[in-house]
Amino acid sequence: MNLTELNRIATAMVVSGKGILAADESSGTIKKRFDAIGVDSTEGNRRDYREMLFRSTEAMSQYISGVILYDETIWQDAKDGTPLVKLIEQSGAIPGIKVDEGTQALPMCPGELVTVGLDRLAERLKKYYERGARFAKWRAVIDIGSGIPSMTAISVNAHALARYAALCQAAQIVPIVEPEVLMDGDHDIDRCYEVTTRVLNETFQELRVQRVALEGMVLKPNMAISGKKCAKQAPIEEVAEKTIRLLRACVPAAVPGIAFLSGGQSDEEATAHLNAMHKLGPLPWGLTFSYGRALQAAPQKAWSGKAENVAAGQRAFSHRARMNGLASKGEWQSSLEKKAA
């Protein structure tokens, strides 16, 4: 393992002013996205859509540091025969790959899930590295509800995250460690804070046990935020303050950076929360975004599967990427959204 190189890549992934595009939707998830805009989810349409994003010169070169790909996408070529990973590299961004294989019901823990995909992962990582991937992602899912999460669910998911991270570093690939506490319930921000603290503490304990070099990884956590069904939604400033407080308590300074997931927030909410956190610096790690839907909803709608709309889709993508790039430096203002409307 070349830790110097892993650290260089991890640091580049969370550089100020740029963030990570999560374009790793599973076939099922992107079908739902395409259904919403009236587009058939064929391999060709999925390729065309992602090629549109990766050829968005302004967004990719100025505001995107890396792209998380799905297994189908990393092997696809653009219409002109150029591998999609090469388009990403040519823009100056780093190609990455989602390597978990989804979730299964966790035995003896009703309503809870465990992420799977460790079998043959070492073999898959070698092939992904040869194709150009220099980082990977594994997502653990922790739900909040009546009597959950259990310590069992937190422990087994943290253990799997750590095993994945160790395998990545052994393959000279930077692991994005993503323990996501879902915001789907009716819990308040303090409940999210408490559960996220438990999850992060257990995750870093397991990372140490598995001898993962913290200098060669990136953390992708949720924010401390109210559940979607909570009657009282915490304001932007409270989300920022409590998120930074729990990260300072749980995340070692050796970690090069933190790239938030958007987790179902609206486009502007995700941007505003990230921006507010940068008002609370200086911070011991880079702090940026790794958004999927919050970067892609607008360009998907603008594109709508039509070749004549490619330029409009790219403009929408560039706008959202720029807004989040500014937020990752604490320079975003809501008035910038109105100007672009």
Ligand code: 5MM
The other form holds:
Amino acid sequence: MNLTELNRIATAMVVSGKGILAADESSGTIKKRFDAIGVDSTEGNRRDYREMLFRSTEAMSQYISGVILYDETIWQDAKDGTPLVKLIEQSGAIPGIKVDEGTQALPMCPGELVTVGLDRLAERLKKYYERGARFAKWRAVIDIGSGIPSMTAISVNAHALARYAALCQAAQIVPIVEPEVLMDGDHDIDRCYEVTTRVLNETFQELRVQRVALEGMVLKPNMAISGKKCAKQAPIEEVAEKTIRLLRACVPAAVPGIAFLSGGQSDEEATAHLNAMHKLGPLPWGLTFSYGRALQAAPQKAWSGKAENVAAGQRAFSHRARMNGLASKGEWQSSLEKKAA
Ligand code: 5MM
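Got the form predicted on its own; could you also share the form predicted together with the ligand?
And the full complex, kicking off with our chain again.
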């Protein structure tokens, strides 16, 4: 393992002014997104949509540091025969790959999930590296509800995240470690804070046990935020203040960077929260975005599967990427939000 190189890549992924595009929707998830805009989820449409994003020159070269791909996408070529991975590299962004294989019910723990995909992961990583991937992603899912999460679910998911991270580093690939505490319930922000604290502490404990080099990884956490169905939604400043307090307590300074998931927040909320956190610096790590929905909802709508809408889709993507790029420096203002398409 070349830790200097892993650290160089991890640092580039969270460089100020840029963030990560999470375009790693599995086939089931992208179908849901396409259903919402009335587009058939065919291999060709998935390719055309992602090609549109990766050819968005302004967004990709100025505001996107890396792209997380799904297995299908990393092997796909653009319409002109150029591998999609090459388009990403040519823009100056780093290609990455989602390597988990989704979730399964966790035995003995009703309603809880464990992420799977460790079998043959070492061989898969080797092939992904040869194709150009320089980082990977594995997402664990922790739900908050009555009597959950159990310590069992937190512990087995942390163990798998650390196993994955160690295998990545041995393959010279930077692991994005994503323990997502869902914001789906009616819990308040303090319950999210408490559960996320337990999850992050357990995750870093497992990373240490399994000898993962913290300098060669990126953390992708949720924010400390109210559940979507909670009657009292915490304001932007409270989300920022509690998230930073939590991360300072749980994330060692050796970690080069933290890149948030958006988790179902609106586009503008995800941007405003990141921006507000940068008002609370200086921070010991790079702090940016690794958004899926909060970067893609607008371009998906603008594109709607029509070739004549590609330019509008790219404008919508560039706008969101620029807004989040500014937020990653604390330079965003709500007045900059305007209809992009
Ligand atoms: C883009 O969505 C990713 C893949 O989800 P599935 O495996 O369920 O298809 C997801 O892992 C994503 O990278 C993160 O959750 C962040 O995305 P959001 O939309 O929460 O910003």
